[in-house]
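Take a look at this one chain, the form predicted on its own, written out in structure tokens.
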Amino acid sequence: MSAEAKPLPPPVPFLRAAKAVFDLSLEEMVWSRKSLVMAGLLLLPVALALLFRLVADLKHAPAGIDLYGLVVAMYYLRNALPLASLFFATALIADEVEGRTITYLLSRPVSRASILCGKFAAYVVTGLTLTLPGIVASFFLLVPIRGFAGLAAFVPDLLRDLGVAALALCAYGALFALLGVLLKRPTIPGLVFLIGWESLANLPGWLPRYTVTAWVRSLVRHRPVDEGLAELFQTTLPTGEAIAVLVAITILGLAGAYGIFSRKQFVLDQ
């Protein structure tokens, strides 16, 4: 008489699951060389407005506000928080496919949706961590130029770049992440998306509504100008509108890309 199969092991409950994910992955992100490359990206403008203060003429510098804005709206918002969700998202489960471990993974009792948000949340802190430091001291370091008067003012300006700067990470970050199930090489379609398809908020009419940049950007305050056509047709779109659409935007983002994640066969080459 043939042995009896073993029974299965139950599932693990998805937030015990996810929050097993989270920590593994959080460690591998932090540690990685992306992060150091992300963080050297992300924390530039850090050591700018180090150099500025050091050699500019701060008499006759442009208002510290000013300065600040155009690092926020051009810098963070329009080029370097998409760059650095399209090289950590599109890696979430494509890490684990080069690495040959996607199959460790799938074979533990626990549910592919507790994979995938794990892997997004430690995402989400990486981003955060390496992000948030950096405009907090581009703020100390360039509003106040001709002193702190008047400081406390623009406060609640920074709040609102760093929760504008989260539902950016969130939003890109969903959006590449099913990019990244979707396609085996995603880092190629996802730069050209950001700059073809995303250039088109400095279109005038309804065309910047199907960007993600026109709605992140039309939550921050101080918007300087881009140079040329943008400076003419620049879109400030409504801010409950905004957030809305970008909540939308992450939360469909990653329902699809749950959904193609949790049907895919992954048949690793020998």
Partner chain sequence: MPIYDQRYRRYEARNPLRELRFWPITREALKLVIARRAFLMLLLVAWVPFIARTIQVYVVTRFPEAGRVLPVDGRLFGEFLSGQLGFALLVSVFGGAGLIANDLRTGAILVYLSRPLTRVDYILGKLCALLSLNLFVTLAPALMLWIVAVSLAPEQFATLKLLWLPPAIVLHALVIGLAMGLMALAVSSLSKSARVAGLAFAGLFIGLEIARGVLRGMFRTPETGLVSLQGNLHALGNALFGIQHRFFNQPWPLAALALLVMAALSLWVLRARVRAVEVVQ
Given for the second form:
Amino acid sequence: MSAEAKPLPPPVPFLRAAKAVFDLSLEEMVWSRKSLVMAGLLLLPVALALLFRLVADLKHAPAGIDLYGLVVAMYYLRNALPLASLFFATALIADEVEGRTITYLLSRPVSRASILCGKFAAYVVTGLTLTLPGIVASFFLLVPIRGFAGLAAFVPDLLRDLGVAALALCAYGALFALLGVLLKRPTIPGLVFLIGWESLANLPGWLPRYTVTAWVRSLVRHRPVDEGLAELFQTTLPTGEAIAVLVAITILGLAGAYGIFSRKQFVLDQ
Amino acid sequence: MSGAIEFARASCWYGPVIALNDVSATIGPGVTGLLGPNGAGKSTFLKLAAGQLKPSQGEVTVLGAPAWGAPEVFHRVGLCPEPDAFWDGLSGWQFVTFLLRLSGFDDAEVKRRAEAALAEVDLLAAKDRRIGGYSKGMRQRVKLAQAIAHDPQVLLLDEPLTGMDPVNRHRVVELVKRLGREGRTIVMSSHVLYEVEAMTRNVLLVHQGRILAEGDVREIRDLLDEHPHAASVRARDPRRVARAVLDLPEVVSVEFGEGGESVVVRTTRPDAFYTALTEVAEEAGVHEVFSPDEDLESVFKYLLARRGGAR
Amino acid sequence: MPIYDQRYRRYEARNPLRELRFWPITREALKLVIARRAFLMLLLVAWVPFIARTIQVYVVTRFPEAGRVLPVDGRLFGEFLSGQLGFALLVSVFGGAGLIANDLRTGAILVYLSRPLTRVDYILGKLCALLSLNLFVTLAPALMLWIVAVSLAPEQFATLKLLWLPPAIVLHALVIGLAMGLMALAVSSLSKSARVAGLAFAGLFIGLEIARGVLRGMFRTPETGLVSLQGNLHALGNALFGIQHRFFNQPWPLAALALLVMAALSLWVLRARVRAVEVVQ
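After the form predicted on its own, can we look at the form predicted in complex with its partner chain?
Below is the whole assembly, all chains and molecules, this chain first.
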């Protein structure tokens, strides 16, 4: 039998391979202990809102839309979503390397781009599944604390917030996916980025433009009062520009992650 | 000669450590045993052939295509890696079917092939159990199932028999032999000589990142037979054993062990020695016999010594 | 010629080793963590605020009018320790996340627990390692800062009125180290991946703090700060050093109680998770 007798068929089509990777990754993400932790983090505001509805004196409470704004802008967009992205997106490839299962993925007739995209899609779906219901539930628990009249007027805000959350999840995810394939230990640099670098968003001048959070924050209308320095220097950037920048961060982050992943050799611990 | 796997002066470094050093080899159809002690470079050899690592120098081709950076080659290559690593949340069935889907098969074909592969390794009954709950031997077998499920022309097996019980070991040995007879190119690494001998006569000896020798495993045996074979016998009356074997012309030395409870015999014809030992075993109260130099390390030491002497 | 006894001899541990059975675990854990160059860098960077504060003390002692902008008194040390919490978090994530997770992943925990060591020794050994690292970025620079302050302005700092400062520094640093250490170890025992454990601990630490922010926005009472580890540590520090704070102003006895509850929960998790055998369903 001659080795070169039959020409090799092309790799499995991109979408088909990405779908298979997506299915496996989703199964792994949804049922992992990690997701349980993240579900706790991302659904915590719902529990807090419930507690508030049950315990607080609603007549003397702040306006519902302000409380909801606090949850969206301060809890989700500034802290929980970036943290969840760091948690999931740095693990896209790192989990496979650490678990030494990357060998199975890399010994199949599929492109590395399809592996990365399948995994990223699973991350986005998991992140949205955990985040969007939390935002919607917070909206319906907090906004109508003094009755449902006028609730409809705020629904466009809710839809806008859901869109911004999805965009933030993609932008942070792509950035952390890049960090995850670039570094062997991405946790500390990721945390330093979130706690340190992202604080530049609260400084004056052009500095906020160098952060992701300033662009994300510019897209929502809520302005929570308890943000410390942000009260002094909060910058609002143009909406169109903000969307373009977040999309660009997503694309560039993913492209960079692919560029590194496609060339990387994985020497696994024995 | 053109083989399914070709190494052309391939080297591989892990940082400052050289794992494979200027290796050239051609591997054709049939089973080839990759034999070498731990750390010899067997796994690196297989990782290069499986496109998991890029050669630092030289070239590695599989089925005419470069092994690194050509995913299409995996339509015809199956890899059973050495690490005991799985997505533990998956069942054996989910594991094999997922990897088959990644090979581009449709659902009906995935089901048919997964069933056939799991049946080959006798795991059909346990297919729905989580891999995390499998025994070590079952985990080895499910790894083998994913490697053969897409009917590859080239099969790379990194220490596939580790952790298997004798029954399954025999089953896998027969399976590999049959796949080899069908004309597939199979490379199986091991550091256990008799494991390789059970599957093939064709071996590549790897030592310190280099190919030390290649050819028929019997030639190695012959070389070993020229080298006096040492056997240590523990017995109630070791002097009786010594008297019985001393007359054999092939016995070159007899030495009593510490405390006089054992005797170490060196012979150029182990078969004649063991026959003589059987005759006297009961009378002398033999309760333990082992060969202190039958491990692979001593084979390599001997071959290296011969190579050094031949220079 | 003397003939020595060749029989098997049982190893008799020296007295200190018998009493401090956890010590080899601490030593090995520290060795492994400190061997990483990036971690050493982090430990060094954690001393940068010390240099900044030293300059502050120096400037104020030389130019007293600067004290109106950057006051130098007992509160300085409380603020300094609170500022070091960020480094304590990074040290706990970097140095503590893998302490138990890696042992669970590699099966080393079985090796430890098959020695004459109890689970308490094991946990104590790991905790001491993490506590030492935390104290290196909290207690050590804070005490050093106090020595610098006393040396530069003895008339201001070496007074009976401020004699409480060193014990307060030690107490606050110990509370920070123990609380962070126990929680980091508990989270580490819940995963086999140091990376996941590190992120989970950071998530918990930051998540509880943002939950505090949201609860404060909703209820507008200082007691909402009790849910946050960071908030309770700040509150205790504020009470110790006499700092009035806009956010971290929950009553200190309640903050201390909340910290005790958190520590008890961490110990409960550790008791459940630190075992030699794991049963797979």
